[in-house]
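In the form predicted on its own, a lone chain appears below as structure tokens.
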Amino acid sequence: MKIEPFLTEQFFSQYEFSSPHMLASSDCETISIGKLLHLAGATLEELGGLNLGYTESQGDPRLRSEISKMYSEPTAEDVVVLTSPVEGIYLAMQTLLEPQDEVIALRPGYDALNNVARHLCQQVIPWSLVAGKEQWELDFDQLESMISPKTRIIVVNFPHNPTGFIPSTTEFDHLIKLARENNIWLFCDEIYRGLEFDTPIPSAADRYEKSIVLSGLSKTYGLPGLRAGWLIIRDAELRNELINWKHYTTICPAAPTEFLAHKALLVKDKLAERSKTIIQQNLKLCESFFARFPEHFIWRRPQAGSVAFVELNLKETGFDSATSYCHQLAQNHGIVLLPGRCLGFDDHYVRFGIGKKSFESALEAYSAVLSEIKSKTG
């Protein structure tokens, strides 16, 4: 049986290389190894002198016992270190699944936090976000109204990608809660935790116990190309099940990115603190262009993260979907932005990236061409 069309990462294979101006990326601003390894006091002899062997296939007992720090209630046993986050989200949906389930997956969200479940079982029923006036709401009498024996995983994303909603303390109470009184598994995909722009939120594997947390190192330290990440999974039985099918998939993690992810672990909260500071100034710089331009959008600030999702007014675009319309920006201006479809959305949203410092000078050129734009029009 064949899976959906990957719409998110076929889109940014035909942009996100060969343009210039990239307004939708979801990760941070970078960083060398060379400069990582010295913000960690390390060296690149102590890289260069690695073991390149196979390694443990839970993950090496350092590093997880580095990452059960970021959390109260797991141990480094609970702790699965991946070879890439999204392996996690096919370990986990093969793990869980079976034809007869069903999976509740909040809308709109990264694709394959959706399609692996729909290749796997019954239905993947969406729980949407709602465009509330100011910004982004959870409707939980539309979650209580889908949950049935049949519901085996409620899949949430916080901070949320793409609009920046995090939940309230009691709200994400309240979604345990009905987790625990219906004894489903919670996946919580919390790649973006760190980048609260208040109060940090907790994680769900601290408040749940059926809860399978995925996290990693490339939105908020800004290391997408270490392929970092890892799964939380306090369930023994659950986790030994997940491991045997991550020997049919990757085996082990690599000796190379689990020595650069422990070094960076010993740094997250700089490196964390670094990707908050651009985000901040990025964000300022949303401000005044939104302002500049009401006519053309309607603004949600997210309250987390490095993503906003932007509602375009579609009539002042000339397009008749954001789809269209982006392809032309990229094509023609070289400008890229990031289609709601893609992320299973309505077509008149786009994602903005807020989290590189190279944010200015392409809102500059997409300023560019607005005004032109308007100019023409007025």
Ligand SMILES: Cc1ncc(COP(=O)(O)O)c(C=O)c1O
Second form
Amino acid sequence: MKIEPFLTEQFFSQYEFSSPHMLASSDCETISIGKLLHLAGATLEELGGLNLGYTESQGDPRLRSEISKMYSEPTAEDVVVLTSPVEGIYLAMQTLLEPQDEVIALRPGYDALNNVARHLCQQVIPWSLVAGKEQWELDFDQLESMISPKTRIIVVNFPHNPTGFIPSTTEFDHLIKLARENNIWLFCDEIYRGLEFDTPIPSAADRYEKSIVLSGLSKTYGLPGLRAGWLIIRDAELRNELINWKHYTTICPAAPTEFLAHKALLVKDKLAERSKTIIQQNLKLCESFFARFPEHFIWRRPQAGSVAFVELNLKETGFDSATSYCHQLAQNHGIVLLPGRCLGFDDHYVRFGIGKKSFESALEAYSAVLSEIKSKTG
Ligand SMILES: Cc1ncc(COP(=O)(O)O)c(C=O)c1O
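Please show me the structure of the same protein in the form predicted together with the ligand, now that we have looked at it in the form predicted on its own.
Entire complex below, previous chain first.
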């Protein structure tokens, strides 16, 4: 059976590793294995002494125990360690969905959160975030009108890729109340959690017994090459069914990844602080950049995370879509922004990634391009 194209990865595969100015990454600044071990008070000899046998399917108990400390309700028993964060989306959707089911999923959204469900069941109904004057907003009337007896899962992602939206406490409670009243599973992708700029948001795993929470070390902790991810599933029956699916995909996590993920979790606060410092610096650069080119963009400041979703004034750019704008920007100037269409949204938005140190030089290169256009057009 065919599945829709993974537009984000397809777009990135053309430019990510060949363009000098990557302005759209969703992950945060990374570090080397040596630096990570040093930070965690471990040595390369320890890593060298690791045996490369099979590991436990559900994940190393010590690692699961360390992960469970990030939540108040779940225990190590509720954790399933994955071979990558994205694997968790595939496993959860395969485990939960039947062809007659319906899914409600936040839009825009990370490709896998929508496309895997659409591949498996009758209908994925988009719950669209609303572009408010200053910030992105949730529309609960829209959500309530979409819930039906067929709704099996509501898929959300907080902090949200690509808008940087996080719900208020009231909104979060309301969402859980609706899911509980209607006996719906809540798939909450929390891979950017820990990158809140003000008050931290709670985990759905602590609030709702029928939640499936996805997280990992790729974004907040800047370790995407480690491919470390996990699910929190408090429902034992669902967890066991999902582990059965896992035997068909990856069987067990990679031993070196589990070892390094455990070390990373021992210093997770330091890693997250490092990411947040870089993001705050980049946000300041964003504020002055968008103030300088108000005719080109509508900037809605993210509330959390390492990405921002920015509206393009297409008339000003001279292009008919953000997709063609992004292709020419990458091909002619080596600057990479991600078209919003890849994330299932209107084709006049672009995603900026604000978690890397190279953001400053990439934004300078982009400023130079825009200034030149501005000087030519007067
Ligand atoms: C919301 C969201 N969930 C999951 C993932 C998957 O993470 P990974 O690529 O590390 O598997 C991503 C990656 O961009 C993401 O943005």
